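Next comes just one chain, in structure tokens: the form predicted on its own.
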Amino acid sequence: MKILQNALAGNINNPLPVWFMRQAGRYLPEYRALRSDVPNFLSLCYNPKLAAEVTLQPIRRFGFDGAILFSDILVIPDALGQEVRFEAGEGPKLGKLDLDSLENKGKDAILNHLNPVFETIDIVKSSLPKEVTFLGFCGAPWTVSSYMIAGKGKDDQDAARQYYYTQPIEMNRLIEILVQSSIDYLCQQIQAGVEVVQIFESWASSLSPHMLEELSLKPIRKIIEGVKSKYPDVPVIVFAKGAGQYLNQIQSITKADAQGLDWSVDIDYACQAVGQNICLQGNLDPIALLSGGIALDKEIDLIKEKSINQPWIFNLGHGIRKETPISHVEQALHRIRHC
């Protein structure tokens, strides 16, 4: 069994398996060179040959134990028919939300739109070293809906929360649309060749406890149940950023195979909250990786020490910062694997 999947099965590994969120991206010179010739970000996501190349770049350079599909969580609203575009320096912009139109979009039409993603998976799996685990992903319904409602991204969940308070029926409709679309999307990724899937709940921290359960955890559970009904042996990781105080509830409600931790979570507490049989993933501060040096070594050593009795996948507590030096990633991997 591959080392990363061995951890997901509840086993302790030495050295720890490791991959980094956003390991394929702007901190790599080879990515920047490739990206400079592509007109926009979505064009890159929908170009199977180029997206596969980006997925493989960090594997060739660093030898991570996991390769994560290069794509974006907003391909789902794009496939549903809501306008999605990425503007330089401003991030994603989305068109007007039309629930009736979204509900009328059939499964076949959605998956046909996303076929370039599945072609990317096919290319990657044929080139991936046999010891490397291939991860797919989707955004959680709350996170994706917050973009769809606000019409933009980045720290703006107020509009989505207000939508929930003022239009609860419509909010539930939107969440259900995203649940079913995400099930179909993840299942098709698995059919195409990914071996593990991760659900990104990037904006969990913006929700009150009861809203977290209603808008995040229960919909995630439905997605996991839908995926497991077809692919019971494929592990599912849930990463709920900013919700570390709810690890026990996240586990009991979603029944995820593993939980990702951001850097604010105390590891001793996390291990106690989920139990020793559940794999945890994380949780190096991306700023520590950006900083490098002795401080980076100390942070890595602390995580290794505290996770010694827990099934663990070493990762960041969020994505690699684009300014991160290549040498710091090399330093981190050496420290994780050899020290």
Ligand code: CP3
Second form
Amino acid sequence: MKILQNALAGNINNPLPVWFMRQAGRYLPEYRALRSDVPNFLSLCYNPKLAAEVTLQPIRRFGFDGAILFSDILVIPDALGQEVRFEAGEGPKLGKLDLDSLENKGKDAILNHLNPVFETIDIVKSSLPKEVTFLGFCGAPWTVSSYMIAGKGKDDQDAARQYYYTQPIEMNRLIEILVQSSIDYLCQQIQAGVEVVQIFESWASSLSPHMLEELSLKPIRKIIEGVKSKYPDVPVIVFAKGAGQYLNQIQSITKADAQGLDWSVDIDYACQAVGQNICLQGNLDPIALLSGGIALDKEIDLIKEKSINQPWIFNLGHGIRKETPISHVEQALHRIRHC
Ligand code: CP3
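For comparison with the form predicted on its own, produce the structure of the form predicted together with this ligand.
Complete assembly follows, chain above in first position.
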């Protein structure tokens, strides 16, 4: 079994399997070179040859144990028919939210729109080294809805929470649309060749406890149930950033195969909260990676030491920063694997 899937199956590995969130992207000169030739970010996501190339870039350069599909969580609103644009330096901008038209978009039309993503998977699959695990992903309904409601990519979910308080019925309709389209999307990714999927709940921290359960965890459970009813053996990782205090509840509600941790989470506590058979993933501070030096080694050693009795995938606690030097990534991989 590949090492990353061995960890997901509940086994302890030495050295640890490792991949980094956002490992494909702007910190890589080869990504910036390729990106400068395409007019906008979404056209890169929908260009199978280029998206496959970008997926493979960090594998070639560093030899990570996992390759994450190059795409974005916002291809779902785009496929549902809500306009999505990425403007340089400003993050995503979305068009008007129209629930009726989203609800009227059929499964075939959505998957058809996303077909370039499935073609990307097909290309990557045929050129990935055999020991590397291929990960697909989607955003969790709450995180995706927060962009759809705010219409922009500011790190601020006020508009989405206000929508919930003032239009709870519409909020639930939107979450349901996203649950269904995410199930279809993930199943099609698996059909095309990904071996593991991760659900990104990047904005879990903005929810009160009962809203976390209603808008995040129960919808994520439905997605996992939907995927597992078709592909029971495909592991699902849930990464709910900023929800460290709820790990036990996240586990009992979603029944994920693994949980991603951000760097605020204490590892001893996390292992206790999820139990010894559940794989954990994380949780190096991306700023430690950006900083490098002795501090980086020290942070890596701490994670290795504390995770020793738990099935574990080494990762960052959030995406890699675009200013991160290549040499720090090399240093980190060496420290994780050989020290
Ligand atoms: O390497 C990988 O991890 C795979 C590709 C990937 C991207 N986005 C590429 C990307 C993945 C898994 C994502 C997920 C994603 N996208 C999330 C969840 C994870 C997280 O970071 O919390 C979110 C919230 C998004 C939405 C998104 N996409 C935003 C807010 C932005 C703009 C922010 C910024 O950094 O500019 C993006 C754009 C984006 N997605 C880029 C990349 C490489 C940069 C775009 C560019 O090249 O111009």
